[in-house]
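Only one chain is given next, in structure tokens, and it is the form predicted alone.
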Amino acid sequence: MGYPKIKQVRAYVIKGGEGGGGADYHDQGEGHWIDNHIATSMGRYPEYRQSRKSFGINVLGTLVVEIEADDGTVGFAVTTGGEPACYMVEKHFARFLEGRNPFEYERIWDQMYFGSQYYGRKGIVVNAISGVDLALWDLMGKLRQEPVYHMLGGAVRDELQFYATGARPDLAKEMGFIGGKLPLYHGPIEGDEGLKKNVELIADMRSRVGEDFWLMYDCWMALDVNYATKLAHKCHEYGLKWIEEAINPDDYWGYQQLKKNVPAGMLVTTGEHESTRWGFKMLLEMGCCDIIQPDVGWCGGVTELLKISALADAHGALVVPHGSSVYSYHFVITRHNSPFAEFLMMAPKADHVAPMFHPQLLNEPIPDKGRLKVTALDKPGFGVDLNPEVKLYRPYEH
């Protein structure tokens, strides 16, 4: 069967640079739990300790990629990357798509990655590649009138189950989630007093949620091996299920040591800020972690996530993607080694379920009692629409 070819690729940012959520979900107003004294590697500087926005976590903004076919069908996706990523998409990557069959996604991905290898390989370049790849999968699904998960092999279970990331695991339990992942509030620079407060918070939450509810700590690259080891052992008696992204994501040797150091039964997880099969190959072959957590909007898109997942499966590791809404749901529902999913609590007080990519996406499915039926994904492509009320700006054209 013949399909229309790709007519045009377009890249946008939010007009005026205002964020306020969506793919750039760290860009929130004052008092939001997601940016309130969370431990980071910049915590060694007092002026950057209270807020991640103070050192620029929100400077890039959202990237919106549209891919239009000859028949007028448009696939789109959102991720982060802002104007720099727009430049790459318009001025570099578009040449590998326009005039092509959209189902040549392997060739397109390969040419984008190796065509930019001399200045890319990770970071913002792979964010841009991810945005293009996700938009391509959305277009393919719309052209075939199939949801993306059908094209990935179909569902292996009838529903997704979620753990919640946010400041209130106790409320997440009441909402039906299987676990709650807390941000770590105090880093090594805050010494023994900060460590004590971290342990006290887990102890308090354990007393609230009971024995069977999962509790985890997201350390957001803030720690060293010694501090992470102490934290893991002190929290072990309170049933900490895993310690996440504890150290510098480039320190594979440190993760290898940390996995040996943690108490028996505690999991080490990482990979949110890792990209491509080659980065995850290091984590897996060196025995750095039990669960890898690629973000499909940052690691290379669906095309690359399939390779990463196969590599993890061969190493007996689970793949639990970093929260990325429908872009990961369509993947998780098709993989046995992705048994549950992450849901980021975007309500400022983490006290109710709100769409993760609001206001950019319309018709975004959200969990009910910590679950999401596969039928909620039964729409062409990723099944969401771009909100026409979100003003877009196209900084570059080709």
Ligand SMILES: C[C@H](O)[C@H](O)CC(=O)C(=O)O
Given for the second form:
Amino acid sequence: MGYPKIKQVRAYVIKGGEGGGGADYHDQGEGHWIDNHIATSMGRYPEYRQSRKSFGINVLGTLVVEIEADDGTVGFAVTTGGEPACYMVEKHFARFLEGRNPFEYERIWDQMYFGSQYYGRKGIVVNAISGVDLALWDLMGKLRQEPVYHMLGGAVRDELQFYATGARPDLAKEMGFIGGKLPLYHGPIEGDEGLKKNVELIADMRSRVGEDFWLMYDCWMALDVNYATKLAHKCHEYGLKWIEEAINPDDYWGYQQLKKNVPAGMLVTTGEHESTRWGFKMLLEMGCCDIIQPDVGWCGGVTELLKISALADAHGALVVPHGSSVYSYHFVITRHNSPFAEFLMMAPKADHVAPMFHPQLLNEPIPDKGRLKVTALDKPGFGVDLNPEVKLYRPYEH
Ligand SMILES: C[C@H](O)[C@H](O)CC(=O)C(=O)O
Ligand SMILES: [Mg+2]
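Let's see the other form, the form predicted in complex with the named molecule, since the form predicted alone is already up.
Every chain and every other molecule in the complex is listed next, the one we just looked at coming first.
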């Protein structure tokens, strides 16, 4: 009704090699805190223990999706997925958009998901679907000259509050964040010695930040239930607020057990590597966690996050999306069951606030004293631009 139709969908990767950063935020240069001996399930192989890049955490790279309407308006989004996701977008999903009214986002999402059901449902396919969905919401906002958060129902508060993820919660406190989430450095393979170091780090941070500042551990799928339970109990006396993504995301039964095992009051969080309403339904119905952490660029995009969030609300669970900068800010500001947001510290030493998707996005809003006014989001679509200095490469066309 009155809106131009979708003319073309294009998918790009970013040329630039090692340390490109941006949506593939693990792709950072040497010495960055995010690649410094962080515990992973690959830590059982000594050659892959020191660096996540060594086992290929940055192998996919960024996916950029552009959707152009008949009147020349272009919506775009960035997420991870790189060249394999480009193939899916160009060779498979574009057919469900071109020639369509962009506001038919429900039908478009449904056709992308069910059209790829026989090989997709999770992982990189849903990253690709998410990238298309976010670009579509950006296009809708630009066509209506409205920020995405308006189209999601409007803000329920005047500002966002953030906790920071990074190696220096003590500095995050000085910067005004409400909490600091540390990466876990030592996994089960490093035995009692490693466990002791993990506990000592929380104890040390607690002594630096004082009593009330939130401290959390992000375990990035590295543990088993037994180790996670021990870690939770040992860190309890230092006020660990939550234990995140402790075990394999496919082990719903393990999360269910862990949730029963942790000390009263400690929260169990997970979900950044989960996708769609059906994946989150498992976590919620099985009572696996207190907070779900979908990544809007990986879980199915905004269209799917709305459904996931409603499901979580009905189960009394909070939704605090993983990273994803503006793509999650526009959502979090519209929901009472998303009371705060994550900010991933991309400065190599986690000692200052740097835009998460730098250098790919321009005009990316960042927290000031741990907060961001809703007015910072008052631009059409997601309110960010693709940096013209970043070199795009379109590996497939249709
Ligand atoms: C710090 C974690 O290992 C990971 O790099 C980011 C993450 O899981 C989070 O921000 O949450
Ligand atoms: Mg995490």
